[in-house]
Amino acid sequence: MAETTENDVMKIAIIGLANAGKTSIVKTVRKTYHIGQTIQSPKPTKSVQRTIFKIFGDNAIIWDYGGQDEYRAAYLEKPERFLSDIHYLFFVIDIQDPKSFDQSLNYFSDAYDFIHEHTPQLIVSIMFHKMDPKIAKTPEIKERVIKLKRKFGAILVNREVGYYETSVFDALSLLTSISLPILGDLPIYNKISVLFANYAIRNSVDYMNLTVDNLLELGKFRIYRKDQEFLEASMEFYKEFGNLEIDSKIRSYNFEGYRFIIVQGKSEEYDYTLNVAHPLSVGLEMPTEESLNQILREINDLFVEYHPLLN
């Protein structure tokens, strides 16, 4: 058998300036997800960090590119090496920093220059990073989002582009941010949010997820009404879900207010992981295992029915 090389796997690129939040980003995911193998690129690509992961199978690499001016520079001068085969192209932006806003919006012209004509098919997504709770719904950061939108979008002319704001204290909207522009055009990703959707208002949940190889969402609900509330538990949880053991096929925590409830799924080709955070109220019932159970015989029949658009 012919050894892979990264010129066969899908490429995700994460690219910022220095500080924007891209290793932070990468260091969430992996941290409450638990994903794949990390590399430090030999010299002279030390500048670039890889992590190794499979989608449905397949060899996927995200390559999270070091930010300051030397780095750049690099890439930019020798943007084959550095800029091609990109499938998928996220480009963080501090959101709390405007005096960098100039500077990323030239530095992500110059290398967008290189990878759209290298690359038809490119999937572009802009992360407005850093978006704090706390900070976004003020006036000045909706004003900054227009603005820098408008700037973006001057830019990737006649390419559609997806606008995302993510925080370090949300790490479910980093989980989201990732996979929707991999995933999202998948039609059983509607098809498992409506499944979820239809599941928590009948059982009093406030979030579900699925996700695949564990990274990928490919379906999801969530609440908005507790966000606050739901957002301090679910990340405190989220910290101390890597010294869990999970042996079993369905497993629940009580934490911070939640019953957090975490099932192992497998389908005749993939392993899944169905998260359920249910608020610990007075007079709410908990999710019967027969109710979840239910739930993964649903999602195994979806798997079956659009296999084929997975691979």
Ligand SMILES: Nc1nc2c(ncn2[C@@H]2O[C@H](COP(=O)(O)OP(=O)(O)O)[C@@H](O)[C@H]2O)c(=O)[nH]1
Second form
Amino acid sequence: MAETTENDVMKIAIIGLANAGKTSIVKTVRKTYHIGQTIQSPKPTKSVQRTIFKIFGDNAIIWDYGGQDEYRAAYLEKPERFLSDIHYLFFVIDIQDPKSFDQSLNYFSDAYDFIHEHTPQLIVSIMFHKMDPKIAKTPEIKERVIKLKRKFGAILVNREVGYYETSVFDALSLLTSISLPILGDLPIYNKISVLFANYAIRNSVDYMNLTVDNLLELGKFRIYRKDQEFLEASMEFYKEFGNLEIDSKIRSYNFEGYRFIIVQGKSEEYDYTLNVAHPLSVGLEMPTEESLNQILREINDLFVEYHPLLN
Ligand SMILES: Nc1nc2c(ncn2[C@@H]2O[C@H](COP(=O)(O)OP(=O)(O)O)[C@@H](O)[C@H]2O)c(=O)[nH]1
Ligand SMILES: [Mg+2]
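Right, the form predicted on its own is done, so what does the form predicted in complex with the named molecule look like?
The next block holds the full complex; its first chain is the one shown before.
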């Protein structure tokens, strides 16, 4: 790695009260997508944990801000030291703990005021976290989300914000929440998603996505909200095949009523993974190798056209 100062690096901040779930989010993302190294801190009590990973060949760092009272006080007392140069702000709030909402909103408001003033081009995402699949649909939880959006909206005057419902029991919800703010506005994201929608309809595919550098989703189509099932299936796949080679080979296997197709390839300098899930119902034709090769070519053309993806 060439010498880089932290100022060159994309800085992603994960902020929230203690116990909101910040560290679990980072750990889940790392474990699921086999990425990143946490920079070991000399003192175990250090307030900020940093995890470095690659995004399109460049370094990015996730800063996980400890949420204990004394740490929060320190960030807000010396904001220029802790809260400067943040490109992406993810604020995590525990949707299962309504008693913490007021304190959480106050913390957000204080931190946001400083960050926003110093970094006008900041991208803000709010994660309503611990939305575990078994409670996410309950009226009580939905009501909490609606009320919180109104309160965050009042703080985030004239600012676009992304709201995400996340849970460590739905790792893809985390993938999407991290990918969309960073990549969702890129023209290539939309192009790939449109390509997938067309492909999926022609080939009876229920789900497909493309991830880059093992972590970031660069396009998606899904017919049902079955992310968790698809993720579990792809974990089975990795168990079976270990770390796949980046060889553009089409690999597939059947699992729980689906045929999963995975291709790992490289285009320009980007390592990508294409995931496709096709239901094994009688009478549905499998995607042919020819059609898969065709879509790989189209993905490759988009990488060439939009290279470099960032900036
Ligand atoms: N039910 C549920 N518990 C979670 C989730 N994410 C984290 N937790 C739990 O919440 C507690 C606090 O998590 P932690 O990541 O340490 O929070 P942090 O203080 O914000 O870093 C731990 O007991 C986690 O296991 C989630 O999505 N759902
Ligand atoms: Mg933590």
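Nothing here was measured: the structure is a model prediction, and the numbers come from that model. For clarity, a rigid core is taken as the largest C-alpha set superposing within 1.5 Å between two forms. Positions refer to the first chain, counted from 1.
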property: Threshold 2 Å Cα movement between the two forms for V194, core superposed; result: yes
property: Yes/no, S291 Cα shift of 2 Å or more between the two forms with rigid core fixed; result: yes
property: Core superposition between the two forms, C-alpha change of Y65 at least 2 Å; result: no
